[in-house]
Amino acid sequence: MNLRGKVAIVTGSSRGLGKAIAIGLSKEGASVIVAARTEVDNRELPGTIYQTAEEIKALGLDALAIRCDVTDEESVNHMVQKTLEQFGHIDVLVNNAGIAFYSPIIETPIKRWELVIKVNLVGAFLCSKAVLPHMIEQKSGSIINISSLAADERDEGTVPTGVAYAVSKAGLDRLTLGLATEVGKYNIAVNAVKPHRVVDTDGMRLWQPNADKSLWQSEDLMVKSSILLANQDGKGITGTVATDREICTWHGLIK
């Protein structure tokens, strides 16, 4: 797989899974926009957009850090405009930015509920809406939504994420299917991929310090799945909502 000449935006890529995906796409030749809100290092949870971009550049690859709040339409549009000014086109969007808030519904403040929905679902809507005019004009593109098994679980799952998170990811799955139907005629692919197990990241270790980490997985399958899906357009894989293991198994990416 080769992404040389393509430009990819990865939201929430200052750390964790988003960072791994950004680095993975860049290693395949893509110029990557590292988009997130984090500009200053956090002692408990290190990582900024600039650090991710510098790690990519240190490999001799191309990256641009842009601060973006995916819940703010003006911020999203600014990020897209800066990308176009720098590179002239946008080929891939990875909607990875996400947050969770675990608490029983009766104890969940409305502001927390709304924030989870805004970041995880409205953010994907705003970013997709912002890049689509350019993808439609060039008649190609790939949008990848990072979902979760929480969208399908009836209990608390392997790691409790809260009902708001599950609702947002279920909505993201439905957004994927509807958007794929709408934009397929413009040769644009839209897919969603979700980890088949909890991904072992610094953020997850901070949030669940006492969890059984033997049941967790590395970012590897999510990165492989994202690279495969980034190579798609409307003539290829589209309208798929699946786990990373399913996608990698179906397409021979697991040895």
Ligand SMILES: NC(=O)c1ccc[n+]([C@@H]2O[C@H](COP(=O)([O-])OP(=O)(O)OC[C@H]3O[C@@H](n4cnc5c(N)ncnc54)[C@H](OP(=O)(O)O)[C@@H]3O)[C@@H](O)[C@H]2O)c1
Given for the second form:
Amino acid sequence: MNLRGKVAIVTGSSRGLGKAIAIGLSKEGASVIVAARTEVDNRELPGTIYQTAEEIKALGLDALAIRCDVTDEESVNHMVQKTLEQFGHIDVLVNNAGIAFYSPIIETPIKRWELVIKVNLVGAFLCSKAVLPHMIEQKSGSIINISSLAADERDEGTVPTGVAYAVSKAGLDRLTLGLATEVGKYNIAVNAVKPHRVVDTDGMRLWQPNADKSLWQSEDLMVKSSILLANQDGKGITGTVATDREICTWHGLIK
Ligand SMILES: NC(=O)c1ccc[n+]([C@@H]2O[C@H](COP(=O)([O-])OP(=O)(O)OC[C@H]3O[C@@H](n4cnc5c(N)ncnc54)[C@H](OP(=O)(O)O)[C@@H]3O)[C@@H](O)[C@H]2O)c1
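Next up, the form predicted together with the ligand, please; the one we just looked at was the form predicted alone.
Below is the whole assembly, all chains and molecules, this chain first.
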């Protein structure tokens, strides 16, 4: 239980990868803030912030659900404020909230383009900006950005992702490097991790109903990588942009 006593915010943890990471961090002893928008279950994409928090609590672990839209600065600041009121400190931020839009540029309405960039990139900027004053004051912290191979792929990769999504994740990788450089002196680690294969989540199944799922992976390597990165500060691993498999291989988490 390496994260005992630590407080971790996981954005986009009402379902999918974020939920798996939230549960993984809580099993390591962290108190987890389950931050996303969905409060009432909907059939298309099941999962709410309260369900994730209840699942964690049912394991005898600690979680707090706080509604948060990462594109809305007020909502982000409210989530961070509530976290501090409840726990007094923030040690880990996982910028996982993300959306995709699979369309050629010529068919992408500007509203869609802006929304993808807003959730995937601006959201990570807003959440990082909101937690950093507290991490800087306590002189420790770890920020983990959940990125994608789409940031670098020039063909359609294993699944077509759309250029808006690829641009947002390329920006997230660059944000990771820039932020790591800025906040290293405050003993804060900033890293990005991306799945080396598609992770089988409800979101992915909805967006890619006809994809060949035989090569899809579970959340396992992403959870292991996130736990390792959550344990870092500015003296440890920082400024890394890598896949889950790379991180797990380099650090002996898999053979
Ligand atoms: N699955 C993969 O193979 C894969 C591969 C590469 C990268 N990723 C990245 O991994 C992350 C999670 O993907 P996933 O497959 O788990 O997707 P998912 O099942 O669709 O989950 C996305 C999460 O993001 C949240 N979210 C969306 N918009 C939000 C907003 N404005 N504010 C706060 N939360 C928001 C959703 O919660 P609410 O709807 O409740 O707000 C949900 O919890 C994303 O960043 C994605 O780009 C996934």
